[in-house]
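One chain is shown next in structure tokens, namely the form predicted on its own.
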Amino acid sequence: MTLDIIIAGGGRVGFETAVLLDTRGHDITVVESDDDRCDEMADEYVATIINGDASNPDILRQADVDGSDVIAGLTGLPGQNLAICMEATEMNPEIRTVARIADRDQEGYGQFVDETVFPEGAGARVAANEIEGSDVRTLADVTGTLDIMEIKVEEGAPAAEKALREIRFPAGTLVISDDDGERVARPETTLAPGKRYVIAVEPDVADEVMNLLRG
């Protein structure tokens, strides 16, 4: 389904988001207040560019907030992102709102918008994966605490070569995928050494799960 999306803020995060959404076939409008940045983005031809302050109601109308499906406040100013989203909701109660936050302490913003995003957290996750190597990778934070991880089972680990129904994982663990993400895991799924499995895990049991899979 093609979505009409407004992105407030054409900085690094806003523009890269626009590029990605454009490749997925959505119609993107970027609102940016910096003249030079608008000129740079216009040369890329990935979105409709509006030069102005997205917190200005007239600019939001120009961006067609009434006819849009989603607005994402992705400037570097979380307070401004929140204000833009709340203003857009006043103008179009049906619009979905996404606000960029600057740190995890601002997740309380979520009570005022549909979603919050923390790009620096995602970047740190990618960096940590690369630093640690490829045997354990954090794929996503589902909530502020629950992690989705891809873990390679080590030869000789306590859970290696056992079916899931035979393994006593601690509460707070859910094995999601079969070998290398080919299928959803089932009770008869056997954890083969050298294969990777996607697992949801709560932080307080992460070490125990790691010991079962990595030894």
The other form holds:
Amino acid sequence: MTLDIIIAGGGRVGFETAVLLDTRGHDITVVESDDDRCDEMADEYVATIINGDASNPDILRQADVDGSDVIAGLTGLPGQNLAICMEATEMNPEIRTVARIADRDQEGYGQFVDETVFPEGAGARVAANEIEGSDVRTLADVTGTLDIMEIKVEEGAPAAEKALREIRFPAGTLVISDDDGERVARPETTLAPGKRYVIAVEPDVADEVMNLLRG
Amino acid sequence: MIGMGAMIGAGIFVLTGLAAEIAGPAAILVFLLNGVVTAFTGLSYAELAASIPKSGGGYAFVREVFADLPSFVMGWMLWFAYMIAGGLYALGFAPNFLELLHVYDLTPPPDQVGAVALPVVDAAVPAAVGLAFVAVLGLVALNAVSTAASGSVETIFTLIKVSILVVFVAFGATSPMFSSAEFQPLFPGDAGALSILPAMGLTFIAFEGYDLITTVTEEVKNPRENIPKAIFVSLAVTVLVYLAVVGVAIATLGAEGLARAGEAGIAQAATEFMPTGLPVIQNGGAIIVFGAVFSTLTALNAVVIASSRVAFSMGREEQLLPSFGQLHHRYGTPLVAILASGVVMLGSVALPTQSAGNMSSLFFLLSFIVVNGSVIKLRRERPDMNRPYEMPYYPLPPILGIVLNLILTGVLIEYLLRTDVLALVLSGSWILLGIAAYAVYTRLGSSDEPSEAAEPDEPIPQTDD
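Now that you have shown the form predicted on its own, what about the form predicted in complex with its partner chain?
Let us now look at the entire complex, which starts with that chain.
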């Protein structure tokens, strides 16, 4: 299930998000107003780039809001993110909206957008884990390039209702947990639709794994 | 590299003889002019591929720019073009393979085994067509159960092919036949200079490689420089190699001889002048014949991948049944897309080589027109899009590209009306079939859509550090 995603704001947060989504096989358009930043991103070749201010409706329209599934306002300015999300909803009522906020107590934004993101909060959680030096790690703070993801198996996906031993995952994939993380997966574990599995994948096969599990 | 592999690969071995048949010695001009025409489309591909980081080739770009139906038709046409190209390469493979066996005296000369030019004749059919059939079946099966050979292998293949051709040109140019070569009359008798136009249409398929290059752009570093470079370098090299090889082939075998040899033209030319009595390989011509067999097979492999890839992306975009866009749980390959492509390819093996070439060229011409159009549309609708590579003298190149491709399309259709109505009918019915399938599919799709769309995609927990 490939998503068409618009990311407004190609700074560190916006761009890193684009890179992650690109490795999972989604189609991304980034809107960024800074010329130099646009050139830098173009060299990385992960997204189509619109050069302009995303809160300007004429620019936003060029990102093809009508044909997109999700828009994420990830600029450093919460007010602008909110404006972008609401403009996009106006153009395409079906679109999911995600806005980056700057403070823990801006949860009121949730009334106007589908999801809020607080990058500093996530960063702090990672930093706290590192500082503590604990062996216990949350899914969120894997270092290196390996991704450990919790994935919900989609109804009708190619691997749904198949036992693990029947499924040929690409090399670089490891299914770690059984249904809802109660046991370690075994060859006879059957991937039930709607259940969640913890899976370790190398970034270059993440796309294929997503296809097998999500359809 | 993959694009060059396909462009240089099979086209040169299979099409040279056919082009000579239509245009005589002017076949050289045919390839040169085709290079010029495609250069404009090359600019469009370069601009699109540099600014839209998707590896899906023409279909992905057009999908980005046009509404559902036009992009569906584009994908549908490209898919067909690749599948028919597969049939063409398989048909080119067969006589060259027979020639290879002949070089080692295992079989009589290919024209006595099976006259591929006359596939209706009873006993002649099985040998060549059967071989082509087996080749397609084998490669489809191979691709269906395992993920395809990687780009680096393809690079080695291309280098092998180019060096074989260099050997061919070197021996040909120094052979006594070359020095006494006759290029006069340049245009055969009554047909005149215009006869090169249909030949251009027929051999246009040789330049499909552009689209192939852009299907594998995902791993490109520094696209601003490298994508345009890849496109133009491969165009230049391809045209050069074609000119040299066709020149030598015509000079040594003569346009008529070349035309008579048909799909195995280059291979036969080689057996004429390559030294014989070498150790191990016995016959110098065997290298070239081997090159032809090898090239047609690798090109066949490339289009099996390319065609299934188009079908796969169409499935992903929900323009074909979603099962086209899924990897098989056991084999990790887009099995449905590959099998569906294989079926049509197998069917196309029953066509005469010329018809296969004509149809494939026709669809590539049409899709190149759409690609040029989408550059213009994108510039108008999204003026602020970041374009790492901007073509010079916009909007001249895409307009010229459209006009020239339209002219060739017109000439090709006119030529087909006179000589090959079957190909034209098949092409037309493929498009109609597509539109009908699309209408049925969207009708059905819109009725189940709500239930599927009701469940939003769960976000996967993940942070960026």
